[in-house]
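We begin with a single chain expressed as structure tokens, specifically the form predicted alone.
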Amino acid sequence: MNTHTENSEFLNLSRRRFLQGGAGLTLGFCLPTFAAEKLPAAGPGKAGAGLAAPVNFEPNAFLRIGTDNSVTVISKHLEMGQGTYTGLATILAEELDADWSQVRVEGAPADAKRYNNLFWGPAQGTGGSTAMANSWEQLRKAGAAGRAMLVAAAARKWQVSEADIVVSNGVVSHPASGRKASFGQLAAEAAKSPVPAEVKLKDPKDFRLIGKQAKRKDSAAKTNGTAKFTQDVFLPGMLVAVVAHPPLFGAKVKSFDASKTKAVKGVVDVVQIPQGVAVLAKDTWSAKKGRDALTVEWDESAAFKLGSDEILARYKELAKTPGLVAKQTGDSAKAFAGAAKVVRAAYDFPYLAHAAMEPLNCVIQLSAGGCEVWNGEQLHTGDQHALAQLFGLPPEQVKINMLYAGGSFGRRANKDSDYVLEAAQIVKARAGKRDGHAPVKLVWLREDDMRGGYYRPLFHHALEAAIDQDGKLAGWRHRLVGQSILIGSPFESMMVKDGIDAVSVEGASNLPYAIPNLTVDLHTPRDIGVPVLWWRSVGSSHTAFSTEAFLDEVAAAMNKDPLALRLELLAAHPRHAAALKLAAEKAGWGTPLKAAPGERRGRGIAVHESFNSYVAHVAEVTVKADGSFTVDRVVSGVDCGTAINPDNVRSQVEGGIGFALSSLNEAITLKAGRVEQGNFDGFTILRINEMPRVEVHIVPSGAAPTGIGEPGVPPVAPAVANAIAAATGKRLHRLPFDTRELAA
């Protein structure tokens, strides 16, 4: 186990001769002699085992080349299944001219000075589909700098001009003399080269890796079981904690009886913390059995006790009155006053759980030297500062080892650092005990998170459209009611303006369609005590449905083809239009669908921009007489700028489609304040046999890459709803879908 001295050595050496590049690239020599090999096995990252050879060359914060010819790319972003490790490594390896087989990836330590998300200012973290976009130029420059230093080393060694040296597939050569050297053979000499102030980046036409289908760097380890997740961390003397959380949000512990718990074999301790009562044992199962034996009396006097139906009823009442204006163009009142026809619809969205495959977990050890964390870490800086504040430490004494995460969908990027702080509270509660410095692994069972975690907010949307005397779409009013994710969080000052939570209205306030008179307003109830958090694609997860499903209703009222109306209104938005056209063309939009006797078939379309990427889906469905339906095929058109790894882009869109199709059937519901679902039997994510045939087509682009982890999600549900309407003539206005409404 690390001591304070080792931690300090790590931090100090890593920041040696630290320089800040002028264009966002952090450069600096980092002497590689710190004792990484002494650290415990902890997965990817320098805290992990597996450094294959002494390190000789580390030209910047993102690259290390070993004498064994290994090229290690340091990833500042979490790998949670979205392919970040492969994408980031591809960018750097391209400019370095490395051979893909020699490239490996490590997770970066928590260090916002070196590894900040460039879109977030001085904060390190993964979210908002920003990993590739904010690293694009940074990692290209990092790779190019390393390449230039290798070339300079070879030129000195061979006494030739740098201009005559060629680098290709991990080999540095001088064709005129026939000399060649691997990166590893030049590593020691390259470490003597100055860091170049300016580097020349490749012309995209010369890319060998970017735009190709390189093999993922995390697949082998995840296949053979060597990949390290938090649940794989076992430290000497470590205890596993499972917490009894309140059955209602806002309830507190009144008293508890742990006598039966302490009789359970393997249980070591029981402690009260602000979040509930923690049972600590030698393993997860014993901790769970100990918690089952625990008796807790809860004080529910201040708890939240409304059910989902009551919350929704309140929201509908609020929607009858104007909210805070998030967007206003033209004169909507005048447009509606003079309308020849008005179309109205309302849409309801439930709370949703994140339901990642890997349950929440976190390991924390507190020692005289500071705090060390092992976690599928998504918000390094926020968690680092939260822990530092709790323990009274300077942030640099909170060391975070970023491990793989088995999904997140936003749950591990918690604005309140909830489960990380909970683990720390348990550690703190045990201070002073005989084994009070034992590391603690906190495990949330899936039921814990589903019944007492954080959720995508419940929302109600009310829309109306004005069609003028000429049959044109003249006005659009969109009113949203739902809890704010950001108000009351550390992000409020940055992302809430004049009471408008930017993520509540994203996708609605930036509606791309050319509508001359537009009003979007928002009610943000502050008396709902359900914890809410961003969920994959955040606000767009509900605004895309309401806007795209409603536009289809408007098209029907105008007797226009839904695709034709969209293209007519998107004349000023060619990237939306290109994604739409590509999806429609590949799907055979406008061609008839064959239906078996007793079945109804339809095709629906939707397009949405989120995180600066543009995705259109065409869905094909079959609806049976009893109202049950299948989604048979989804065809996608995607513009995410330069596709760094097209195969991964397709995979992310396919995964997003499956994730979004789950939302057609799933909901978190409350009854008298209690969450009714506890696991996948009640929260019905898509089963593998329900996955439709998917075709993903990428719009060719030379633009800088944008996000693709989330943008595939938003247009799925409206495309399916529109397809169902095409098949049945019936519009669905509430998620999850009630198939009884579709019975013939």
Second form
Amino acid sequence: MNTHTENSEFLNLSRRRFLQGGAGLTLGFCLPTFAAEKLPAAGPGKAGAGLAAPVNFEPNAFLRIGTDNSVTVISKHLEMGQGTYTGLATILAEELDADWSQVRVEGAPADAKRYNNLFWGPAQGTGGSTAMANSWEQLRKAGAAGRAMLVAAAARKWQVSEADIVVSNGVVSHPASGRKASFGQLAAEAAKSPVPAEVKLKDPKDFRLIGKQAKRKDSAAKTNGTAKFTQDVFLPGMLVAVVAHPPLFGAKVKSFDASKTKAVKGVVDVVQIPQGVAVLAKDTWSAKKGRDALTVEWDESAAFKLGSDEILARYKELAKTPGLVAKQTGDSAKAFAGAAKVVRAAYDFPYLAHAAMEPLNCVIQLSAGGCEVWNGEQLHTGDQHALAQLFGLPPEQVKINMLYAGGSFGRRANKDSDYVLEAAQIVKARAGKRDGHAPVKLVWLREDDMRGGYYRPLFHHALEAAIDQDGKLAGWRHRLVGQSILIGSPFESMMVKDGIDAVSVEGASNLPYAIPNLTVDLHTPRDIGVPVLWWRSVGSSHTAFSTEAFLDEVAAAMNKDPLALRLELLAAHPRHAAALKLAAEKAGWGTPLKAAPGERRGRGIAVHESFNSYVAHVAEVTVKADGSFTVDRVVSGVDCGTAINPDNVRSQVEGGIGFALSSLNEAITLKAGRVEQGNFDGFTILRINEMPRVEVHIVPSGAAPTGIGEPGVPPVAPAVANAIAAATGKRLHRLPFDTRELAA
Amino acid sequence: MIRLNVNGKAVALDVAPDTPLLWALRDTLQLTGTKYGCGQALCGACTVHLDGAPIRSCVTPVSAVAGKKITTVEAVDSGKVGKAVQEAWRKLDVVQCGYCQSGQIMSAVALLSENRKPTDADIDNAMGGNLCRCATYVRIRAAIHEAAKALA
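What's the form predicted in complex with the partner chain like, now that we've got the form predicted alone?
Below: every chain and molecule of the assembly, starting with the one above.
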């Protein structure tokens, strides 16, 4: 995408710090010198409206207390469903001692100086389940600083000692004299307080919001139709753009005929852009009709034309030869040479679409002052720099309004800024026209979204395990074949070492089990022209399946209970073990399951660490004679450190389970380069009747919080596969599952 | 001009007769609570009530609903079932990304208007056409039972 050196360095630096495992936290908390900082109000639906009362108390970039007694927490992270706004507000409100009912949340503008993701160095963005973990210390300090300044203000006003002042539920009081004031009443005075150099944080035993039940801040707006998504943005004079995209990845426009399109009522303009042909109209339906009436001749000479079956066949060939070594401990060759028994299995994983309910969209307006964007913004800094480069603007003249995203699952954090740049290209193509400053809302219809690439990559895994003369698991070889997400992206130089893309092998190269001889190697085909991207849980979305399903096959070969074998091999990994034990105990592992006549039932278990959180699932399934099956119940044990909002942790794991269960049935397939699925009839995501009962149990923890948006996903599919094997004796090696293999 | 009644108000729409009700609501009336998800009645995000019954507005041309009464999520709290459903949704924090939830709520209100004591099977049957990629299904089921309890 981006050859701008400064930008690449920027992103590379950010990724390096991310990799270094949170070193960014040492950057520390920097309180801007006080002086009512001007914060553009850019929260959902606010679209850059100016602020009211000038006496607002803004002790730092994350907090604003109004004279109306409102406490506004500024979220630097996107709310795309994971409860991020609520979680971040909980952290700050805890140390501020605010009343939860007075707290509201507003999205931060793109400003990496103040709002960078501390795990990503100087870059702002949301992903990798980092929102809570990177903000934890920062927002606690921001809240505590605000509280200290309110206390100082009250002490001055009442001529009493700060030490005698109490703050509780949004009320500052001096019990000895009976004086009381709300935050709002103290806001103007607090604005005069010096910013404390150091603040004291609460002892966790005094938490009254964290670990309790803070209700979501977005529930009301998302149940009465007022929540604003990008799709809901309307600006004066705005045009809606629907684009004719190439039918094959890598095809280009050769020529087009827009005469019929221009005859469609409501159509205003048709422009060619590098991504295709854009039809602009006064409304969405007219734009769609205009696009349907368009005739485009495509140049397919450089397009990618293989089918997914052919891709997989190539991968299987590649798997016959060694790849680049990603991890090596001990001497696998020796372990296999001396093995009493060798277990082998291979697994296939398809391309997967993110398929968020809100198809991709973006609103952009270009004016003399720069460029303004309305977007469910997930990668602020990357998109800001990409737009700045395209328009030839300094990045600070690209203003981004972060709206709610109707799901993302990684898709809106596009390493190439794909759909954002597409919207920008349309605006750019119209720049010289009479109404060239008209804001443009790019709308991808469902089919554009589903056929638009950036899929979870297709992978083939081959595994083998050596069991020695003593019946011990002595060797493990894991070979992976699949496209790299990061090679060729601005993140390559930092996340790809010696040709190994770290996210291709995550979950496999850091296998937690105590196996003395381990080899993980990787083939990364570079001639597959299907764009790929991170998809909720990234590499773990396939490595958890192959490692955890294979370990069950090994346990069967060793005649061991799958849980017992795991616990035996996890002696050095107590957090994995604790999650496993909790899930197993709550699920009644080892107790018999009753099956109706003609049905087979089974229970399976899997555990996986991703994004520093540990999740174990026990799944119960019923398999019918024809091979069709239902997942009846999933019981989870979860360790994500301090659970800031336990109900939200449960909600994310419930949703993660459903998201992962979808993957048992869904696939993006290509035939001669053409994506075969275009809508939810072909790409079948989970429906309510397929959702099992779910019980989520949280491991009590005083550790700093880690992520929960993604970690619930990886161990679901292997737990189900293991349950199916327990019920039927049949091991499934290919996703989506082919239930015909399970017929009695 | 196509005349219909939306949320109790008479409106006249100057749109092509084949325009789906969804886009008339969103782009013409700017009632944006009703969402576009698939355009083919496959996901339910666009569910509204036509004379009280749930329909997929993305495949319903405005010409087909001329003179009819349309209710969208913006006005669903004008009835006690709608109010109970919204309250249950909030009490249980059902939403995640929230994009499909208007449609979920409209389908749930239609179900509870017909059946005040739905079983899990009734819920699965009535709600099976409303997709949620965040998979909030566990809580949707629980919230419908919760609303049923409140209405009893």
